[in-house]
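Below sits a lone chain in structure tokens, taken as the form predicted on its own.
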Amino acid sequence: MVGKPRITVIGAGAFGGWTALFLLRRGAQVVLLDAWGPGNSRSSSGGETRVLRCTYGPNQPYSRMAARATRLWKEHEERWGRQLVHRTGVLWMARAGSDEFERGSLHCLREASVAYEELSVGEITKRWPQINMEGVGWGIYEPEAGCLLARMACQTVLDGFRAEGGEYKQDAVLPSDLERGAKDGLSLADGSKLAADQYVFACGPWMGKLFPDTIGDKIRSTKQDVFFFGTPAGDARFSEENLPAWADHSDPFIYGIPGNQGRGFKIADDSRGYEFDPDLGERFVSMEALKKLREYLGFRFPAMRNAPLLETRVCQYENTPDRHFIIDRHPEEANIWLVGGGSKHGPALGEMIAELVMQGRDPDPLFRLARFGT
């Protein structure tokens, strides 16, 4: 191949926004596509905030990816010169009795050279009396995670690479049947076409519509209500300064961050919701989630018991079947790499997915899509 290698980047959210920025770096020539812009309302990436977090059971890589992810945040927050990441710190509570998954967390944790605190309810009491532990056998508190501004963080990352000489499109690319390929070019929604040495899927929710036999169902997108609760006047309890972020690792697994730039205390159910169209679903939360979080919240923060709702969003959630992202090549199609099944680790997947493709390697096992039998 003469000069630099010309790839496409569809998908402007948090794994293609930053796959796009370390292509660039590595020598290539960039053009990022997204159909609605980062961190747009449509997509998996958008919202106001995510957890950040290392703790992930036993026996997987993301513990090691999140903790690299950490990293590059720091690192960009500082070249960027704008704060993307609240370093709240995430209390996350393991229930009496069935803390496997918690158990096997620590082993990947000190793998990973995570900061963290193996905590005991009287010590959790200690520090945050506002939480009522009723049911809580201990905790795992990671000092340095917190919660990323997840539609600002799409948005500057797109400044970033446009800054250092990455081409933007907002565009469409049509479902011109890609599982033969793209020897013409992608199809644009304006008429036009765009032509790449290599193309990188990375478009969330829409993967199994544009390649219905590779993703098909292997990519399931689900509707999750979110909720934004008003703290008491005056009480600085719930505020970011004097609460981490947490989560609730019971049935149902329950989370929330405070602060959030002033729309209130974040709740919401991380159970997975009913299937959802990116496309034409409406994006109303259900009365029947409200008022079981509304209990929950008044259960666990007892000073929040009547708290008013001030907003609500939904947040959808793509997953694949075994909850492991999709990182591989077409089966028929070398130059075009499917990524999908996640919103976080985005800076440390960017990063990986960037080498593999610049160095035509072949992805971890785990991530490919031979092991779905297919």
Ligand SMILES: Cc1cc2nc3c(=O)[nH]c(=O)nc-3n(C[C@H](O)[C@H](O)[C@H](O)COP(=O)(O)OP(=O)(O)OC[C@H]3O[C@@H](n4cnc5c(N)ncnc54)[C@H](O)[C@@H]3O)c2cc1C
The other form holds:
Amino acid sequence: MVGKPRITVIGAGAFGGWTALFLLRRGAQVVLLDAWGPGNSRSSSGGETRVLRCTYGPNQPYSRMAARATRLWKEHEERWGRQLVHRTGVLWMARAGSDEFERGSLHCLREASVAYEELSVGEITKRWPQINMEGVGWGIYEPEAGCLLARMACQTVLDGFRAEGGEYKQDAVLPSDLERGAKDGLSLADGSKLAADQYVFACGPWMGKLFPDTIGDKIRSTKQDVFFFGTPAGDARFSEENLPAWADHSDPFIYGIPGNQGRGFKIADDSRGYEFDPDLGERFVSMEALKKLREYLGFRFPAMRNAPLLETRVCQYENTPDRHFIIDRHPEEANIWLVGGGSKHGPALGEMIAELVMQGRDPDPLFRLARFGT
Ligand SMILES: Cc1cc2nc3c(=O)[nH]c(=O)nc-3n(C[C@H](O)[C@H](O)[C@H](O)COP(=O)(O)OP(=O)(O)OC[C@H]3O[C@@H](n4cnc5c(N)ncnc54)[C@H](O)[C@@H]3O)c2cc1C
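Output the structure of the form predicted in complex with the ligand; the preceding block shows the form predicted on its own.
Let's see the whole complex now, leading with the same chain.
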């Protein structure tokens, strides 16, 4: 194994799993670590489903990245013989008169060669009469978008990584003094040390705990409640065959995913919740949020009025102050990479991060820590 760079990736979520896989393919000897396993219920990737879309507003690199991620998911579904993305389409509902985000998205969608339709309220109502379009001005429909089986996807990426020769270890890196580097390796919870030439920390909402000085509250973890409601018996209007994943971009911003492998009609408010500790936070949904979403559900999907609540989830967003990713080297320790603040662009991100790490190149300034003035 002489000559192969030894790289340890910490965190097997959406960011870390794919980064480890692409580093392996670029010729590194890779160890992937995770404290509780890929897509575990504490992690931000640990939900059943996530919306996979390319509509991200004006002047941003995410439409292109999401388009690349969508292609890579497809390639890997074929490669692994497993469906991970349900191509339900995504309907983005814009408010008349405050639709800069959507207007600005169209140019980026075209640039990224993403298939989309601009739909009037009439056209949306014709296609999906089960949606009450009151207050909506128009919509963007991405037919090739949909929802990702998030937890399963993380586990499948790990299987692929191992099948290609990667080493996985379920263990936790102790946060002891990581700010001063890992000269004699990482200290693990099992008492052992793990040494490598380079380290990529992709620990999502834990990044601030592991690097309190360098990251600290530059990645804030917020509580996000998710609800699954029961659809009427035998009523296929709310199945993924007959309704796309959707986003109602008003205030609050509510989104939902039909189907969910029989779990029911998923709905959630995108507004950031209060600060949440991914280790110790108790994962109860708020009754107030439930009441609000029930009212909304009855308004936007009248046939779902009084629908029973079947399941709930509590997860956490990891937000950076400007909502852009963090992809950068540690300011003092050049062989430590810090990546997070994200979303489900996993494969495209992993591909990009692996290239940066293996070629020792600088990341896009948009993702660098220097933008926070540190
Ligand atoms: C409710 C909700 C809905 C969302 N919806 C969408 C959506 O529709 N579309 C979208 O694109 N994105 C969505 N996101 C965001 C997206 O899911 C996350 O941004 C993404 O999953 C983050 O992945 P990650 O790998 O950075 O973090 P994580 O998945 O949290 O992975 C970090 C991993 O690090 C491990 N770890 C932590 N500390 C240690 C340690 N000391 N040692 C070893 N391992 C450690 C953890 O076990 C964990 O597995 C949503 C998020 C939430 C919470």
